[in-house]
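First, one chain by itself in structure tokens, the form predicted alone.
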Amino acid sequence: MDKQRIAVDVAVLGAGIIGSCCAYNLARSGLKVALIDPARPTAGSSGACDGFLSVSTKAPGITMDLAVASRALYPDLVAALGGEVEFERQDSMLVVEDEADLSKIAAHVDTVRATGSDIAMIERRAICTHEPTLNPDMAGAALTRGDFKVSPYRMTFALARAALAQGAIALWNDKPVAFDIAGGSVRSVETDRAIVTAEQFVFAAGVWSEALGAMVGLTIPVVPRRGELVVTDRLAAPPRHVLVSAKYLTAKADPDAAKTSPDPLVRLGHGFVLETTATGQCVIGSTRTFSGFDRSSSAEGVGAIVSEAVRRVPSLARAQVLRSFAGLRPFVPDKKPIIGRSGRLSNVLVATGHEGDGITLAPITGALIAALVRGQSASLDITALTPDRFATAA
């Protein structure tokens, strides 16, 4: 059977929140877009995560700069989408359990404050005044005012729908199987059901990016990093803030510690984080392990998440766990996302490797890719994020 032939300006491969945001920005600018995914929006990482949008949990440098820019874009983007995506302000607290970590977190707070964020350390005796649900034995905390949260499911689908409303073509459950390459550029992608010719291509395939890159000879070293989450029933008095442990930052930034540490929590990459949903339920995490493409949650991981959450928020001992689930974060060895144009294939751009920061960084990533596709200058210096950095290292 002959496959459908489609001609567009830009083919976006991957319809998670990053790909959908790229497609939305491109279609809104007047380009004809095909949004291609082997499954559907939210079938991957974007449908298996929390929706906390923050700056304080990001690594200082380019990732934090991206988060600041993205946070500024979110309100207008949500307003333009016009749908209910459960976007709302929720202040957050970075909780310090050990006295020995206070100086490190104070230094981190100074770095975050320098970005213009409203963040400050609070003393131990004031912690429960701000957050009555917290265990008073915590050593200290940093309070951030002006953080947000969003429903990852709703946001991803809203972006995909908005892209389609602007004329984009959706090819769901349609897997790329081959590319036609000539003269240092990609001419078309063949999927299970279609042959899509495009002027430019955006690779936004999340944890599947390495395999996609290999199909065209690009090195995109994205590795799946599993994260487990637990969802409770509704609490009568849920936490007022998004709660994040200082140890969450360590687990996120130091994956090698899991290989050598005798501490079972470190080996699981555990870092406490809690977000209260619009319905009063708690989404609690999380773990960080390299388990291939296995998305099953483990008894060990769920047990650690629950016991550590109760230790910090004692009232959770009375909550019922409704379900647990796991997702795969697109991890890059140098811990920075990959955003930019390929130097090897002139019409291929890459937007992937955001690890656990994809929900926060989607708006700025979509805006940057749209600017590069249209031949405009990026609003931030993203030289360090080029996909060519891996080929050079090799």
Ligand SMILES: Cc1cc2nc3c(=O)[nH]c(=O)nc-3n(C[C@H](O)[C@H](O)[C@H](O)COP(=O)(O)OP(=O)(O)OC[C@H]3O[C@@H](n4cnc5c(N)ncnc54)[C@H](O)[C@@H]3O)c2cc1C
Given for the second form:
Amino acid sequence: MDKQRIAVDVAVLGAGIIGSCCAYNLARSGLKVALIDPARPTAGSSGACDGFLSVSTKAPGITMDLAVASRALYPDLVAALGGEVEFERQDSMLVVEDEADLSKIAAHVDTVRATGSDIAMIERRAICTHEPTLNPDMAGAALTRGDFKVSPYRMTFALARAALAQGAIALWNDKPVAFDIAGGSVRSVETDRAIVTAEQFVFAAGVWSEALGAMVGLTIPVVPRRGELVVTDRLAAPPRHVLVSAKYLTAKADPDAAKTSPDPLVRLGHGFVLETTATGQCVIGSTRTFSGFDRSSSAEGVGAIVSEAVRRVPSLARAQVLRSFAGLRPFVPDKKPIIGRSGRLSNVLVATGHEGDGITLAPITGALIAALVRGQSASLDITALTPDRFATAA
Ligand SMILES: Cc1cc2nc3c(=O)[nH]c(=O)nc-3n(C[C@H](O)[C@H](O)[C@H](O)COP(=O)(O)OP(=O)(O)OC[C@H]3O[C@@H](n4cnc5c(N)ncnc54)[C@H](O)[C@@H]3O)c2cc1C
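Next block, the form predicted in complex with the named molecule, ref. the form predicted alone:
Complete assembly follows, chain above in first position.
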């Protein structure tokens, strides 16, 4: 059977939150877009994660700058999507378990505050006044006012649907099998069902980006970093804040510690985080391990998540655990996302490698990619995120 022939301005490969947000921004600006995915929009990380939209959990520098810009875009984007995505303001608390970490976290809080965030350390004795569910044994905490949360699953589908409403063509459950490359640019992508010719291509395949890049000779070194989460039934009195521990920041920033530490929690990349969903259930995490593409949750990981959560929020001891699941964070060895135009294939742009930050960073990533596709300058200096940094290193 002959394959369907489709001609568009831009083909977006990958319909997770990043690809869907790129497709939405591109279609909204009047371009003809195809959104291609071998599965469906929430098949990857965007359907197996939390939806905490924060600045304080981001690495200082370009990632934090992206988070500030992205969080500012969220309210208008959600309003434009029109659907219910469980976008809500929820203040967050960064809890410090050990005295030894206090000065490091206080310095981090100063850095976050300098970006314009409303964050401050709070006195030890005031912690439980702000958050009565917390164990009073904490060494300290920082309170952020004005963080948000969203249902990542609903947000991803809302973006994909909004792209289609703007005229984008969905090629879902349709796997790219070959590319036609000539004269330093890609002419078309062949999928199981179609041959899609496009002026420009956006690669947004999350943890599958390395394999996708290899199909056209690009090095896109994204590695899956598994994260496990536990979901409880709804609580009568859930925490008022999204809770994140100082150790979460360390586990995220220092993947090498997991290789050498004698501490089993550090080896699991454990860092406590708790978010309450719109239904009052708690999503509690998380671990960080390099386990290939294995998306199962382990007894070891789930056990650590539950016992460490109860240590910080004692009332969770009576909570009913409903299920556990795992997602794969798209990790890049230099710990920065990859966003920009390839210098090697001039009509390919890459948008991936957001690790544990992709739900937060989707709006700014979509806006940046749309600007670059249209030949406009980026609203932030994203030179450090260029896909060419790996090709150069090689
Ligand atoms: C446990 C956990 C908790 C998290 N919590 C948060 C949080 O609170 N806040 C936050 O901001 N972020 C969080 N994240 C991070 C976030 O989930 C990811 O950064 C984000 O989902 C990545 O989106 P993506 O679109 O790049 O990837 P994905 O959602 O994985 O989408 C990639 C898509 O590409 C498709 N694909 C695969 N191969 C190909 C191919 N060859 N061609 C075309 N398409 C292809 C896949 O089918 C998939 O649909 C968390 C992640 C995990 C695992």
